[in-house]
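The data below hold one chain only, encoded as structure tokens and taken in the form predicted on its own.
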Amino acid sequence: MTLSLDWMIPLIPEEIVIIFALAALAVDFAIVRRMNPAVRWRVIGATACAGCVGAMIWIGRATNYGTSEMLALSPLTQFIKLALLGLALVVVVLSLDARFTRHTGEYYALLLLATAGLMLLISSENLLMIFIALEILSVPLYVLTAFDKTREASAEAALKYFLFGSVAAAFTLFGISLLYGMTGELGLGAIAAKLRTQPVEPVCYAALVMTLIGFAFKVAAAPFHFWAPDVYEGAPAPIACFVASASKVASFFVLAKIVIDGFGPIRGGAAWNDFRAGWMPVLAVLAVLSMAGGNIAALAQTSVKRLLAYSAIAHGGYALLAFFGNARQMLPALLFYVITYALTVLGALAVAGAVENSANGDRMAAWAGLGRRAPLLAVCMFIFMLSLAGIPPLAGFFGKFYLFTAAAAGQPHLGMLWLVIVAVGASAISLYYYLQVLKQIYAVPPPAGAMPLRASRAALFPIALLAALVIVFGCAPGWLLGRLSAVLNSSAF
């Protein structure tokens, strides 16, 4: 009897990341433990960077694709994995000058394990495998959120994140068990086939809602968003960047996979004149609550990180509009939006982290006169804020434009126009608080005796690169959209 290892081949990128996570621990304990802390962070950070780059090279060279009951490899999943690895690489670079913990090897190992969980989540075609991947992602993030032991806010954020995440995971697992009890299947395609051929029972809608609760938590959609402001504010800045960017891209992609491939037969309706039971009215309610609640709550914030957290809740609501578009427009609009949003919010939180480290806080007053004290950071934040507000010609404008267009045209007779109107109104509200940040940066003079704010090169380079990408994807959105359309056309999704 021979043992076949063919099942490991599709997981080689994840295995590379996990091997380098273990290597980061080994290098820390065996080589650099007694070195200067700055050297430790750079050496182990370089090891983590090598893991991300190695996985990206393997994915870029891969040509064998296939789908099984558990995992799917396609040009689309490989493209999303490359995007996630790129975001993780930026977070690793932003962490090179961090000094919030002495456990450097453990920090980078957990960050790489969370990245491996994201990659496994992207490939999963089975609800049980999706749940396992979610936990592989979530557990390291709970620990990483609490890594800054010098701040009580970090421990408080981790506790809230863990408690809310555990309850959401319980709901999701219960929903999966109900689905399995009704259909006898865990594969998304098999579940859809059973739902097409058998009557839809009321318990099926209960299973649908419970399953969606876990993903509503992951994307911080209201009313499952209460963990987000504390995590954005209390977690170490690089971890807040990771949660806001890479985790959200993967969560939206898997949510789309579940509702299209698994719950496709019970779409329902959310048009103004055609409300029917299914996942569409559930997502419509989540979208309205997120857009309205996130933007209104952001108006009252004095912490820029918490402002960005409530902004992220609202942007989660905008992203949900893509689910009401037709099949041809839905995925390109959703993926363009979440990828460009991830780049933007990653840059904004990185700037907020740099200001917090230099000014001992991220309150609005700490940003006063930033245009004079740190001109490059100020220009980058200017780009990020206007992109989040949806001002042309930046990437955020075209992301919202594609979303609103897809939602408005997705139903006959402009049935989802009511949701687009809500989104436009909510977006107009958001412009006020984004301009409040820019007012502090450029219109309010710096306090007397304020020194120039100096950020490290490890922070300035990725921030400037992210700002440049936001401009490029805004001025030439067709490049990313064309790539997304190409991988979608060559994939079975």
Contents of the next structure:
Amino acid sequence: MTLSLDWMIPLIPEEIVIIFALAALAVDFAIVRRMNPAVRWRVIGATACAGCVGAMIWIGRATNYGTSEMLALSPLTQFIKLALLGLALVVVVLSLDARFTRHTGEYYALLLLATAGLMLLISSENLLMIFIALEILSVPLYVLTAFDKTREASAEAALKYFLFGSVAAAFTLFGISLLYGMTGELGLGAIAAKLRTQPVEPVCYAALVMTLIGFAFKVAAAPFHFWAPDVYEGAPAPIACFVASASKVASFFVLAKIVIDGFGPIRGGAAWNDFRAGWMPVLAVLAVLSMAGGNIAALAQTSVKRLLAYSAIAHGGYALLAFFGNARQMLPALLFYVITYALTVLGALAVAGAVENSANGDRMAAWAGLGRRAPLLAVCMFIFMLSLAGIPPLAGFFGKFYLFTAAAAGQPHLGMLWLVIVAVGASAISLYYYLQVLKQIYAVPPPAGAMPLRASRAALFPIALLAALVIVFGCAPGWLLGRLSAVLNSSAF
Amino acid sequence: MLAWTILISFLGAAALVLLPAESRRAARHTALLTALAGLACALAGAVQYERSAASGTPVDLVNFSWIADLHIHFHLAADGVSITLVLLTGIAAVAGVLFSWNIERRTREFFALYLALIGSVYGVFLSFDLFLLFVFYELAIIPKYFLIAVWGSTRREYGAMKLALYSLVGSAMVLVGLIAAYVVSGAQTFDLTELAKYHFPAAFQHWAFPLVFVGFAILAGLWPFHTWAPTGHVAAPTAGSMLLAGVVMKLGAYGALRVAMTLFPEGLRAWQNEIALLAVIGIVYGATVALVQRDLKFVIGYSSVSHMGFVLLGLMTLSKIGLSGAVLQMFSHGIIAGLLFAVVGRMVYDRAHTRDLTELQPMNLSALAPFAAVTFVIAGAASMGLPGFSGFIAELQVLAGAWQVFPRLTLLAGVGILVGIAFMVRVWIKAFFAEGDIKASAIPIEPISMPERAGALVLLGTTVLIGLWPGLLLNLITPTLNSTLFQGMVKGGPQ
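I have the form predicted on its own already, so could you send the form predicted together with its partner chain?
Once more the chain from above appears, this time first in line as the rest of the complex follows.
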């Protein structure tokens, strides 16, 4: 018997990330444990950065694509992994000045493990693999959410996240087992083939709904969103950034993969003149609930992080509109939207973290006069908020525009226009609460004797970079769209 | 030449952002220079257009592929209608800077937002790609909000938010209509002239037209969606109200004409009477409410609703005389409303610190500030529509056009004019010419400054010039209304 290691080759980027995760632990234990915190965070952070960058370089160079029953490596999956690694890298840098825990090595190791889970999730072609990857992603995130032991909110958030997450995972697992029982398959392609030939039994729809619940939880679509506000508010700031950005991008991609590849034959219909059972009506209901619920709840928030959480729920609802587009536009619209959204919300939460650090809270009052106290942070927040509100020429505007156009064009006779109308209306309402934040920043004078707010360079640099990207992708969306259609065309998705 | 107006304004705004925060003088001069440069470009462009294209067809300024996947082009072009409004924007921008000379708080930011707003307005008037037009249209919302929320007066946060939300709801309606039109026409182009050639199904036009038209007309103060206008105008700083009434309301009317009416001529036929009725209700209602206001700014705010009603009524006549009256009325009202707000906000309120007519009554302003009083009387006469001023020609054309189509409504609109004269006379008497108890010398009042005089003369000169020589603008407007783009609309279908 010869020992072959060939199977490890396609997964080298994931392996790099895992190895560096272990390296971060080892460096911490062996070398820097007794040094002062600044040095310790920087050394271990540099190790984590090296892991992300190494994996990115490998992905950029490797061209061995292929698909097996379990895994798919295509230009598309590799492109999304690059985006995810980029987001993770920003989170790693943002964490450099965090001082909420003494367990630096464990912190970065868990962060990298969660990143590895994300990458695996992107490549999985098999429901069981998808489930495993989801757990590899989720378990570190539960722990990381609880990492700030000085705050009760952190523990509470983690507990909620864990309880909701595990129930949702149970639903998904049950759905998968039902599917397996009916079709005898776990691969997405094989399931689709069976569904196409077999008569569709009612229990099939039960399986569909249960599987989707797990993902609705992951993307924080209403009514499975209850964990989100607490996690955004309670988790350490960089972890909230990670949950809101990278985790969301990956979850949406996998959701798209499952419903198109796996459940393609039972799509049903959600057009106003053609309502049929399938995943389309389920997603349409989730979208409406998320857009309406998220936006209305956000109107009443006084904490900016909670406001961003509810706005994230609403944005999840907008993103679901992409699923009603036609085959050619659906994925570019979805991916453009979630990637630019991830950049924006990552930046906004990072600013919120910086403000929270200096003002002991992120209540609206803590933002008063930020335009005076920290001009650069304020300008960046201005850009992020307006992009989330969908004001041109920022990335969020074009992302929404493309989503809405794709959804309207996706079904014959403007079938999905009703959902577009809901989305456009919801989006108009949302300007109200984004402007509330901006009003605090620019229109309300700073409290008497307020000191200028100094954010560390490790926070300022990524935030400014993200703001610049939001402008660039808004003014010239052609580059990202071109990349997306190029990788899509060569991936035969 | 005309495309430079947009670029110059945004560059001016960017330059202001980079100035040091304390340099108020430099900020003012930069803003004035930028506005003047914009006006110069607009004038040069207008002359160039009139010499080269007598046929009134649109002339391309810039056209390149912007977002290829969706067939979106960065397409700027101009015809007589857009040039008229670009000229208005240029003049209003210069006057607005002159009347904001006394802004001392966060001067640099004020003018940066001001120029950003001006740049977006130029952009809307010159865009011939619907996506681009919509981008500029939405871009204008944010500066408006901050100009009012930071530098405004009475209930400024409420007024600012109300304006922002009304604008956004209007543009949401427009967006739905645009996306639907794009999809129905085969998702091949957002180009205005191309889409105008496409024959949209009648059933589609019947719901798309009111959606897009009302979406735009909210910003033009169409009754009953006008309620943002009085509160917004009152809350805004002087230059803000001047721009709101002067050019922002025209964005709405322009969009209604340029997009809703040209794309959906059959829908327009179907809804013509209903919208004309709303326009006339606006004329009469605005004038009547203005008659009983105590706050001087509210008087002018409601009078704007009334005068914009003439624009919408003129649009609904679909006759050449009515349409050219509507476009001329956009220009004329922009100048006159700007002037009235300048007198009320800058010359009166900044000195007397009140706009309440009962409090102004004893002050005897005509003796305290004769320049303000004279300016206001002339502007009021122009606003009433007396001959010799631009408003006369415009409203006369609108009424002549409307008489042929809606005789009864035209009579009602005539009543609106009479009420308009009444409220203006009431304001003259109460605010300026009441016999006051207080001696003129009792209140020290700062004299009217040079920039104010210059701004007032620019606006007064314009309205008199157009009043005496309307051909200057009608030579631009009439050929354009005869061009194929608008003829399809008048005849009820694409050529």
